[in-house]
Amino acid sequence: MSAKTKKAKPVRDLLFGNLWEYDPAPETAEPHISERYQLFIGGKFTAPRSKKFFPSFSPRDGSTLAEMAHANDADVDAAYQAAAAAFPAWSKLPGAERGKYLYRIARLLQDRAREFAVAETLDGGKPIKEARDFDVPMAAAHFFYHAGWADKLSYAAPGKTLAPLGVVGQIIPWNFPLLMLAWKLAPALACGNTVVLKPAETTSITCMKFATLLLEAGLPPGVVNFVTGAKETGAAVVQHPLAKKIAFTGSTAVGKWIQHTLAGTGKRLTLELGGKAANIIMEDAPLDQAVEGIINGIFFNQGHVCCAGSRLLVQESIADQVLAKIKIRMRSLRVGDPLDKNTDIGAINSSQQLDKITELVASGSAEGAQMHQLECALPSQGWYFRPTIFSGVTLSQRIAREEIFGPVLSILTFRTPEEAIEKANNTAYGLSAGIWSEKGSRILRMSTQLKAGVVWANTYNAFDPTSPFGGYKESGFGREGGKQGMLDYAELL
């Protein structure tokens, strides 16, 4: 049952970069969120070969959710042979029907945006107005860039003939699970393979609720399969003969591990992982500007960003300066019920990671950095962390380190610009960095010594369907979004 709506209208919003927008106020939807969840398979909910189900919780009380079907072996090999069943079909397709399917997925996604905004701040703790206002319009603003592509793949790449790989399989995490979802079926369908796509297990609903307005758009059978399961059906996925292209975004261990295992089979792969991204303050910056960016860089999504500025390198002659405003802007935030459209930090998505931001956490102010905490209540039910800084901290400390993927910021200083893109660098992750400051020449200088895939330049998580976005290093290669993230679905002949 979704909600009704007002029609969208294409606007830019400049704070996120979004395409589209919609009547706001999701928080008044009831989205139906069913007891159990069958696998998406061929068309059809199907009743998983394992009988087995598993609980997805709400990290905004700790409740149950639903019931979701945990898929062994067979049922992937059941999703990925409709797949193949359905890939002659669909890849002979005309580039300009796929786009049609493409543009009424996302008319679909934005006429249900309340249902889908709400329930992804149900199943996976984000702050409704971020689920309404990014996920779900810029998800939806996915399928609309790559439809135009359908079409167009003969420009894409000039003298070059594009073919679809066959078959795909897709690993997404929990942190953004609409908006990852868009991010690799929107190219994949568009260069004309079909999927077989596994949810992250703590957050499946918007993912099963997907496969509803595949229905709904009359999408073909076979060409999309969603099968749900913990790290058991991940395995599968990956090693699955029929798969010809690997797509993952999670933990850089996890995609180690995926690189270890495909290593010779000739299966392409991509790989999003983690980052411990630095966002560097200079003495010129525009200060008041710079901390929105900083709060933003941090605190977006309590912290569940892969990008997210977690180390801040302010300039030494304004460090006392900066971090006064950040601890009054921080005071500014509101914790609390993630269906609150007042609410800032939402929930931490599981108890599970909760262990680990606390532990970390403890681990910085035991090794002498100072913690500078919000002090506010907490909800008595779910999983929620206060807004953390610290200040004093040097390269060697864990916080500095280890990815936290949590609230929480690591301040550290420098005096030179050659300092600052020393410690920037110095991190085995390359996922993103920003800059701040008045002077371009400056911004560019930097920006070409980051080993980074993504610099920010005087704004932080800036994102749009048009522009490639990866990493190096330990966070993995290939792109995603963009033409260049298209054409890692494609054959180049």
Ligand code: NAI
The other form holds:
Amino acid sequence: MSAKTKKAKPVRDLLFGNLWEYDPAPETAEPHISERYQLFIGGKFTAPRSKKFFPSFSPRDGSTLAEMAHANDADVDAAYQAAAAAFPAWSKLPGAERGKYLYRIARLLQDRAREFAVAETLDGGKPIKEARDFDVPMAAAHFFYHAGWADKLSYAAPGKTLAPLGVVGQIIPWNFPLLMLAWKLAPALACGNTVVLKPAETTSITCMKFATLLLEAGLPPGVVNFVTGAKETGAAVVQHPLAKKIAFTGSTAVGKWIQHTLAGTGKRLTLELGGKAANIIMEDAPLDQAVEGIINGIFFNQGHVCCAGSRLLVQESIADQVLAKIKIRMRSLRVGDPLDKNTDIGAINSSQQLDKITELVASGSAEGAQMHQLECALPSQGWYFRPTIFSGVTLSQRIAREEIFGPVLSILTFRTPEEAIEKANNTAYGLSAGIWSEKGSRILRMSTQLKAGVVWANTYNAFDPTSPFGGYKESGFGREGGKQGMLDYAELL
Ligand code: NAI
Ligand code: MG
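Please supply the coordinates for the form predicted in complex with the named molecule, as a counterpart to the form predicted on its own shown previously.
In what comes next, the whole complex appears, and the chain from above leads the way.
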């Protein structure tokens, strides 16, 4: 056996996939990035009828990576027509057959894991270790999970028949481009729907690469269509008469506009919007573990995370100690080139997002909070922001109320568990929360009082495809992941 020959996989792994330890063969694979990407409609790469293209930059150094097609109304219409034409055959396939396509997609993604991870990091700015160890394996895990459901839909809602909705329109953001694509596509396809999906304008490259993977998997033409573009393209996806459901992840402002626009149309809608999660540290918490959770909760993916633990609520008796520990831990964070395997905090996704973070951080100082920023060199080109924490924050300050979506933590204190709950719930959002305590009974009691879709206890940012994710209040409605998320893509008859 030559050194290059791939080691045979145990049969168990071939059948079920060892999701976390799978070793993709071509370690040397370069992510091929084309100069120009077309649209993906009806199983073909199609020139945009708009004849327009726009650049996708690398936040790593500000360079232009590729040109993406800018889909107009006619392009979006062509995508919906293709999805509608593919629907009858796809929805009538036995679930086991649809499942085979999903398994194949998951496997192919594992095979091309490195290529996808590097492309994701180049286009979006996240640290390569996160793209490699989180985004790509998790995206594959979502396809595996839903592949397993495809032939078992009759067990998902006993006594009911699950029927697909038809063509669904999906719009995803730029913070987890490939993973959000997986969250959206896998359940829709498992249930027998066909899809028109629009990726975010700053991060469309892995989506267009995914189109090549769908072709490799032999997915029938039109089952999945990708239209790239910005706001107007998204609006056209939302407003198309053939859409039976819209699934959106992004800002609360756009989510509200979509809800308004779809009111009275009878179309289904799920919204996964922003957050301002409270990460609550009780005085009996395992402090070193909690500090790791605080750091991960706010600095993972540069804080471009809807469920980021962006408001730290610390019990007053341990506040000074926790602040000191966070400051020490921050010193070991490496900020810089996202392609460097040692980087903890990569690039900010776009210059607009960098402006937003900068403006909100300035408001924090102006409104009287104390800023502590990591002193470190930043790359001379590209978009970067130093990890920042604010102590002495009050609930009325903008940095305690608005989603910053950057590496910025606001620290507030409380005296009693009741006060912690009151402060945690004093927000327009309700996506996630964290509690750190040694007392199980306290965790159980407090978690039922938190108005948040996900509550983590003694951990943070833990994800699994089997677990539903979604919010309350201005964080949206509907769930993604788990059986609950899948049922949002089906009619129960
Ligand atoms: P955005 O909501 O404008 O973008 C998200 C997606 O929606 C993109 O694909 C975009 O092209 C699309 N879109 C924009 N306008 C649309 C419209 N009228 N109809 C349909 N689709 C439309 O978010 P943006 O401007 O990129 O980020 C602003 C802030 O939103 C961030 O700073 C962050 O606070 C929040 N955000 C939250 C996300 C989450 O995961 N919940 C993801 C992205 C942003
Ligand atoms: Mg980009």
